[in-house]
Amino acid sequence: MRLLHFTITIVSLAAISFFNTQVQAQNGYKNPVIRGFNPDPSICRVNGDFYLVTSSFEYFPGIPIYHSKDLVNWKQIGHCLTRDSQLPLHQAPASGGLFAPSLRYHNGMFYVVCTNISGGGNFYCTATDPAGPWSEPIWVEINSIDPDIFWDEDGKTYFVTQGDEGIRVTEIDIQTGKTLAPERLVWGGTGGRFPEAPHIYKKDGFYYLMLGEGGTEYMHSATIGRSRYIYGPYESCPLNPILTHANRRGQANPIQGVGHADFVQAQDGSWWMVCLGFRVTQTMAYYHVLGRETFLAPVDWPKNGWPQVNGNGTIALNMKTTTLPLHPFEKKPARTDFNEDKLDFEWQYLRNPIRENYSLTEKKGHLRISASPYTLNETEAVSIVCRRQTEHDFTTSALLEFISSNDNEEAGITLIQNNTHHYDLLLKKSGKQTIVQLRVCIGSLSYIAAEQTVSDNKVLLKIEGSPYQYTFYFANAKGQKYMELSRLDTRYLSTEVAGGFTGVMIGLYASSNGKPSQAKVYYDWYEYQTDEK
């Protein structure tokens, strides 16, 4: 008896254990894994750790940076261009500035390697702790975007990047940037248009190229071939494209756009990819407004190979599959009291800020933004911190007071998409009252939403967002209940109508409308809130 009852024991655990690693596979993750405005992934891993970049545009300090144990859970550990010197934004347009970084590790050296089409070009920058500092980038003569450094096993470095006609790759000096040979055309991918978003990876004596193709909009895919020599020539995948939702499978899917994608081996041996794509609403047609976003797919890869993306070539919100040990973040808060001395990295500037038209010291726990001239519809450094829009349905608010004497000077919160294309619910005074306005910017039409007088210079802004409206609320700063505004649609501030390569970014802001001033406005605090676990 004893013995049978042992033999039970163990078949009984060795069925709990299959249990749980079942209800591990099933349980998965949900993407996006990191959520709102953070396009064009680029993926490393040291050790036991993984970071990622992406792209920031007109947005500073530039290049986010994200720090993972497991892919699932990722934290902002800061930002690679965190000076004026590195990342110069002066009247960069809406979508100008920094395309397509790429993130690499060599030989005890953190490379980020990007294109800064509103001045410079091509560049990349080292650190020793992706956390930073960053050194001064260094330049490379290569007229292209989205470019990539691959270090092959004889020590030659290579610039590997977009040309007119499809993917280029040349030798370089990786101490001065310096070109050592021709650029030479390798690839041009499968015939979609606008092949892109290169990588190579050396396994199993192939060199993998993989590109992004057909813009990064609703016909964008991931596709890869590969060659015995880095120069080619590359066989196209069978599997071709091995990610997209340009077709039948991916047509009904909440995510589309999927593309531009990097992999990463992790310390398991398993591979994945991070790709970007973007959460539409679905109506009468597609628009989305939290910009194209960061995802994971797990990736089978056989040695001499192809690599085929989570089955079938598709990815989903909800993923079933398998993941690394998961070592989550502590949540963040959703009140910023601004008792710090510094913000936190969610929040940047639109361009090179003028930094003294800010301060979070002059009055304790307060954030101060002194009114600038330059109105959010330039292309100029406005007084304004924003962070990213990362959910459908969100809740955020702010108690602010604004200091002003003049009718031409308004503070409050943007929902800003670009230049052209903002809702403003801001405090202004007309005449001898102070009024709560809601203003809306679409394009070429501007106009006054709806508007109310309010008994104090101090009140509470609230904007509550949903998939398909942004309502607007204001209350008195003493504990008066909200009063609703109005409420507007939100596909006008969707990339659909407004266009560009951002996502919706939630903004504090203060201006004078082209006259000199000093007006300030005092943020005692902020909330964002959402119902994303």
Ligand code: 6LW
The other form holds:
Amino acid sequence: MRLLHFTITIVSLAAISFFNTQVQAQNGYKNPVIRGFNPDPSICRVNGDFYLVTSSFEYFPGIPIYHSKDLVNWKQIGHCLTRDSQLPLHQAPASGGLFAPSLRYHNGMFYVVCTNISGGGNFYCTATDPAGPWSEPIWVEINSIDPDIFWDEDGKTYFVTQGDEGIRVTEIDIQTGKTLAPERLVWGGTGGRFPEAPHIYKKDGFYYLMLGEGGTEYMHSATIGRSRYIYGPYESCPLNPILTHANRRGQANPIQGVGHADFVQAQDGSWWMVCLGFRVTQTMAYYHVLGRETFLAPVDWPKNGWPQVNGNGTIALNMKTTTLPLHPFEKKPARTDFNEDKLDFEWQYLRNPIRENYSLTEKKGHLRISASPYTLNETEAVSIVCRRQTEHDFTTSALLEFISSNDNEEAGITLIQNNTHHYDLLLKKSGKQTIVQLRVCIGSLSYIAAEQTVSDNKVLLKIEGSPYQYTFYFANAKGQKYMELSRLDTRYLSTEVAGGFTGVMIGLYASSNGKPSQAKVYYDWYEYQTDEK
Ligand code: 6LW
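Target state, the form predicted together with the ligand; input state, the form predicted on its own:
Next comes the full complex, and the chain you just saw is listed first.
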């Protein structure tokens, strides 16, 4: 009896400690912490909650906002800019629209500071709840990018941005956005090209000014300077660059282009950095399709000393650092049945959507998209909803029914890096037949890679991704097996080929290729799966 009691005690203690490990700090975590196209991260903390924003360019709604309690697990809670009046994106080119945002919390208010390079320039919006709603933009008449706001202890508010020659600072009136003094050039960085992405922090009586330098490609880095005065002169940190993979230590790292960073201090006093970087496909020369993603690194920042990022200024996919106590979020189901009356936060449109082209209520449990005369090649309000490709290895599929009577009409799934680089797996009429087609568009090169006749206007489409290839499949909706249509290289959808600042998005779309049309497509369900834990 005694023995039995003893055994039970041991078992229950084990159970408690097992449970505790789920919410306790863990030795090590995986990077990136926010996967797929999520560049230029900016972060703030309010008590035990962290919030983070990233750039969204020509996509609408703009500026995804994420929440975390441990910096490792993140959940999207909305977008900052959800109304057309906040985010005009009319004919915004690829990688136009919203550049790098900054997120700050001051006196009970959240501020998101950003630039719409396709209309309006610099602005900020406020919210008491970071999930929204956010205010209308307050425009700031300063011509630059990468703005930030810094509040000094004396109550003054400073606007910090990137000009061609370096970082500029000026005092503003936070109620109106009006500048109160001429801008002053405060620091050009360490001599790397494109000194940008400024953030100011005050610590131990110093103003620390962190920058991105080297341009947001393979030479990217984060550097830092400090001064006793906000307007400088800034002294460069002897450890600069405090973060980069553009050196021998970083040359073989599967993460490249690290830079554009922001610091946050956790409640336990520990310092952390979020930065962008990209996961490369390793061939003779690197390339990347996932866009720039958000990474996390520990920072050692002693009193009166300089910040040191993860020991030697590099980061890894598998970080060895002990985390904060973990608060994971429930994993989202792979399948969307379109039963809700709103699309989930991971979905975005290209530019301000024409609202009547989309419905989740017309046919219960279906997403209806009406064909637009705009094609995917145009910088217009194309009929499309997109989500990020978040891993090299993934499977995506959808069941769709296309109501169409003309050969010029098409609907399907596209892998789109930008309007001049996309692979389209589509369904269309061809005379009396219905066909699935795989169309390639790489710059001025466009061709049909494969096509097959199908017996019905209701089909299953599927795409499998891997580091080097995308494989495209189709099946008749009536339970037939998937047939492979063709394979295409991932390389031609990479940023190295396509240019720009975004990543591959997976889009559900419909187009009537320049002609007015009644065609519409009903997506019954959509699925996206990866092995990522
Ligand atoms: C952004 C600049 C950058 O404005 O990329 O990585 C630009 N850095 O700071 C576009 O995201």
